[in-house]
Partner chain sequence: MEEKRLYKVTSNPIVRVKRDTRSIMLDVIIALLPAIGMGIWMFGTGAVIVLASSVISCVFFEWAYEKLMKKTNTVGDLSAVVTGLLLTCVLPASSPWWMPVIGAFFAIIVVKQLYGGIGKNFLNPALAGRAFLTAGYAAFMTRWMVPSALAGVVDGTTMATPLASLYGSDALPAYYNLKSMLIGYIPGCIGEISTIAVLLGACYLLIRKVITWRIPLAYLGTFAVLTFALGKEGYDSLNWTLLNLASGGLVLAAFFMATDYSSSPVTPKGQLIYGVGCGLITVLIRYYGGYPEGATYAILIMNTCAWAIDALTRRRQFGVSAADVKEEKAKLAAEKKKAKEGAAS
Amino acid sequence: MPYKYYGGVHPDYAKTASKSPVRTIAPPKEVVIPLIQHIGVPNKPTVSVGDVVKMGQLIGYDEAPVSAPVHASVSGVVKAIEPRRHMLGDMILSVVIENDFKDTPCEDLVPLTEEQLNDPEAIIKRIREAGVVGMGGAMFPTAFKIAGARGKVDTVIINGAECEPYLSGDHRTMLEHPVELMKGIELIRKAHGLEKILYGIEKNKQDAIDLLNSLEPEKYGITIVPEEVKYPQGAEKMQVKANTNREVKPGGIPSGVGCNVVSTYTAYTIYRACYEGMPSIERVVTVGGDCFEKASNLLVRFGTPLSHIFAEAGGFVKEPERICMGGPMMGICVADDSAGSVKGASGLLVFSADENREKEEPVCIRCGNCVLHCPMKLEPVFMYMYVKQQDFRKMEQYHVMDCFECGSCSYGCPGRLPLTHTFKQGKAMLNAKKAAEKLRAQAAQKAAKAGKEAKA
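Isolated chain model, in the form predicted in complex with the partner chain, this chain only:
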């Protein structure tokens, strides 16, 4: 039985795309692949302009452990290596490949041998080589995450909550590739050196739970945990709580309480990397929002310009106002639709002005909904006030740093306060203050040392 956690909200799930199969879209004429599609050290290009590249060929790499290489998602000719607009807003060095529409596969990565498939080192090495990152949206290099947790954690949880509205790519993957998915989860289990692994799935995907349970998950060491349908069930801390009843300490990460959380699509990508020798070059993206006639799940190569994806999804039926990368609760607005799709983009939602409920002059009516909705049991109503006043002492007292920006407070706010946004600012302020204090302390220490030396 899953354990409960406090708060949360029940947004309109709008998961209409979960009913129809994943459709592979026609690849674009040109892909723009940013060399950063992960959290960590940027990759350096390993190809030059004019090179002929194959599909799946390594095009960007850095040896730093906290990084994930990128691969060509189509075969063709490298047209340019230049800064291009990233989905997240910055200009990022990107490799532009002109598609030859042949999809000539690259032979660099071959499927792992039977022996390697049972060797944690070999699996982690392959995860690293294939450029696998947290596909739920965090984009943290998976190999580093698993290597760091191995031996330290006793429980690994695969995150199949998919609690964000609209998104149903994970749900479709469970239904369409159940065996492959479970083999991928088995690899994650083996990479951690564990006998058992938990798979938490929200109960609104009962068909997927039934299907997976009918395919003998215990054969792979998997226990499926049906979870309460509530946002933010899929947040790491909530997953740990729901599956193990352990609570991650403030400022801590799941491994602090002996847990590691890996998302569903990451598991599937690991399966493909290990069993098929296919690096991370494509993913299922839920394309939806009120600007489309119908929401759909599309298999999209990384680097595909968003405008191409939107055209393939049937085009807009309403004047678009905002593009959201990821789910609508924690997703990030994308300003430029020429940006290439990246690994962490689980959804691309386009909303018209009708869906925009922001207000120019938001007013708090002190209804207290935010207090009841906060899964971290914080008091957003007061945090908002103190961040606005820049009262650092109170901000710390009210635990602004504990906010993980799930958006539940803002979602349910009738006064339309930019609560989550303000807490992001508050966290940045506190971090800047901490950094400044550290610098000051260092400078003081240096000065003291210099003074001592001068005396001596």
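Positions refer to the first chain, counted from 1. Nothing here was measured: the structure is a model prediction, and the numbers come from that model. We call the rigid core the largest set of C-alpha positions that still match within 1.5 Å between the two forms. Compared with the form predicted alone:
When the rigid core is held fixed, the Cα atom of residue 394 travels 2 angstroms or more between the two forms. When the rigid core is held fixed, the Cα atom of residue 64 travels less than 2 angstroms between the two forms. Interdomain rotation between the two forms (smaller rigid part relative to larger, C-alpha based, rounded to whole degrees) is 9°.
Right, the form predicted in complex with the partner chain is done, so what does the form predicted alone look like?
If you are looking for partners or other molecules, they are not here, because only the chain is given.
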């Protein structure tokens, strides 16, 4: 039986796309593939302008351990290697490929042998080669995450909560690729060197729970854990609490309490990398919001311009006001629909002005809802006040840096205060302050050293 965690909310989940099978969209004439689609060191291009590339060919790589290579999602000719707009807003060095629509496969990665499929080192190496990252949105390099957890954790949890409203890609993957998914989970278990692995799935996916249980998950070393439906169930710390009753302390990470958490679509991507020799070049994206006639689940190649995805989803029926990458609670606004899709984009939601709940002059009424809803047991009412006052000492005292920006406080605020956005700003302010202090300390140290040398 799953355990309960503090706080959380019950938004309108609006998961109408959960009944829509995944549809593969037509590839675009041109893909724009950012060379950084992960947390860590950016990749360097391994191709040049004019090169003919194959689908799945390595096009960006860095040997740093916290990095993940990128591969061509289509075959064709490299048209440009230049800064292009990333979904997250920055101008990022990208490889632009003109599609020849042949999908000529690259055969550099071949399926692992039976022996390799049982070798933790071979599995982790393949995960690295295939460019697999956290597909739930974090985009942390998965090979590094697993390698760092080996020998330090006794429990691995596959995150099947998919608690964000609208998003249904993981749910459809469970229903459409259940055996492949469980084989991918088994590989994750073997890579960690464990005998058992937990798969937490919210009960609003009962059809998937029933299907997976009917396929004897225990023979893969998997235990299915039906979870209560509550947002933000899919956050790593909440998954740890719900499945093990262990509590990740403020500032800590799951491995600190003996756990590691991997997302559902990451597990499926690992299956494809190891059993099919297919690097990470595409994913299911839920496209929804009131600007579309209906929500859909689309299989999208990385680097596909958002404008092309929206056209394939049927086009807009309302004037768009806001594009959101991810879910509506934790998603990030996208300003340019020419940006190419990336590995961490599980959803693309487009909303009109009709859905805008912002107020020009939000007011705190001291109701305490934000405190009741915060799963980290923080006090958003005071955090908001001290960020606005730029009181750095109080911001640290009230643990602004421990907010993981789930949006529960903003959702439950009757005064419509932009709490989560303000905490993002506060964290950026604290990071900038610490960076400035570090630079001043280094400058002072350098000046002191120079003074000593001058005296000598």
